[in-house]
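Given next, in structure tokens, is a single chain: the form predicted on its own.
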Amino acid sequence: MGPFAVRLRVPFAPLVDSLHLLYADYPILEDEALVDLHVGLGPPNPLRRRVKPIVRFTIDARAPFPDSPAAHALPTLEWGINWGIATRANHLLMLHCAAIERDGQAVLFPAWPGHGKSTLCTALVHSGWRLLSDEFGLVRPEDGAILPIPRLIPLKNESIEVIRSFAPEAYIGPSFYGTRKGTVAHVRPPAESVERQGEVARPGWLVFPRWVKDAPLTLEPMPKAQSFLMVATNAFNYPVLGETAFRLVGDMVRTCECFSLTYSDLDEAVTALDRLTRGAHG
């Protein structure tokens, strides 16, 4: 998965088919490959399967979270892998944002939960853009490049049907009801995005999105100082990296065009972003 090698141990038969379909395009490493995350998911005690079907997520043989209902196995695994990356990859600056690429340049979408980041990202990667990530903007300290990590895109609640309508060709896995985030379904990244996950991109735009029901579309320049603050506060490990993070965020804000985006209609948002970024290339 991008710059990370993950070993999955999943002795839980109901999850195997979903993993095979959703991860079909990802490369399988040799057994002797170095691994960054050793991840497991399965029943904590086989004797309890009939009493209360639950699963336990483990990373390096430790369980950092309470057990989850077995019916939520896939969301639990995906959240757990993201948590593992967010807490252990401090050799990179990790921004909480979606990231897409075209013509070698990336658009980053730092956003708080509920602002429509995943829905917008999914629409864009099914409109000619390459998925770098829905969750992480991984910034390489030595040169500020964005490292791809094209993982499954989790859609929540109404967004699932919105994307089914917008992009019928998108492969969306099963829906999981009653999770801690409501109904969740996962979009498989386009095969090309996975195949090109070794190709880095240069940050070109910072766009801070927000979905507002029935709101007219606005795409307006954002002051650099405000952009810096919003990027820094959306970083998972800004305090850990300290001066390095300050330098990387400063360089990014200085060299990128910064905008705020309010939208309610996906077609309008995709068209506006296409015009914005195409204009940079004449």
The other form holds:
Amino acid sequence: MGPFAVRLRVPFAPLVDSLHLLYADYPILEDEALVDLHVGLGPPNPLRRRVKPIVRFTIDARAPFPDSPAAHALPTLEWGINWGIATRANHLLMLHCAAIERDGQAVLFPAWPGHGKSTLCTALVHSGWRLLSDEFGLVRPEDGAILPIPRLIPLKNESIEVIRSFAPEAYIGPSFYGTRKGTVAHVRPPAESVERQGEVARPGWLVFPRWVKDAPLTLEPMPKAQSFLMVATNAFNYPVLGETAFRLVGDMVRTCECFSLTYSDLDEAVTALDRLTRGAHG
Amino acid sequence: MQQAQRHPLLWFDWPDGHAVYQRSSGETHFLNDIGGPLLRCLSDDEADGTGKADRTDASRCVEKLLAESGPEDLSAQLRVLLKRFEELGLVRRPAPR
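Here we have the form predicted on its own; I need the corresponding form predicted in complex with the partner chain.
Following is the full complex, with the preceding chain placed first.
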């Protein structure tokens, strides 16, 4: 998965089938490969399987979370892998944002939960953009490049039907009802994004999205100091990296064009971002 | 061999504000168009030890504060700012001569 080698041990048949479908395009590592995350998910106690099926997520042989209902196995695994990356990959600056790429330049979408980041990102990667990530803006300290990590995109609640309608070609896995985030379904990243997960991009735009029901589309320049504040406070490990993070975020804000985007209609938002970024190339 | 002294503060300056990284604490501070120039003047002065830092920006911000607040509030506001800078370790009070 992007710059991380992950070993999955999933002795849980229903999940194995979903994983084969959703992870179909990812390369399989050789046995001797160095592994960054050893992840597992399965029933903690075989005797409980028939009573009240639950699953336990483990990472490096430890279980950091309470057990989950077996019916939520896939969301549990996905959240767990994200948690593992967010808490361990401190050799990179990790922004909490979606990221897409075209012509070598990345658009980053830092956003708080519920602001429509994943829905917008899914629409864009089915409109000619390459998925770098739906969750992590991985910034390489040496040169500020954005490293791709094209993982499954979790859609929530109404967004699932919105994307089915916007991009019927998108492969969306099963829906999981009653999770801690409501109904969740995962979009498989386009195969090309996975094939090109070794190609880094330069940050070109910082766009702070917000979905507001029935709101007219607005795409307005965001002041730079405000942009810095939003990116820095939205990063997973800004305090851990200290001066390195300060320089990386500051340089990114200095060189990127920064905008705030309010939208309710996906087609309008995709068109506006297309115009914005095409304009940069003349 | 003498090692070059690193400035204790790193800056990014924009028209709508200033981001300042404080090496001693690992904290990032956000300052407006009054606090930014004031801190820069004070910290440059302290860092180079010459007492000859360019005070143009600081003078400008004091003038702005004066225009916005009036002379009664000016000294109170500056006192609050300087006290906060001192609490955070961004500036030090000069030793009595």
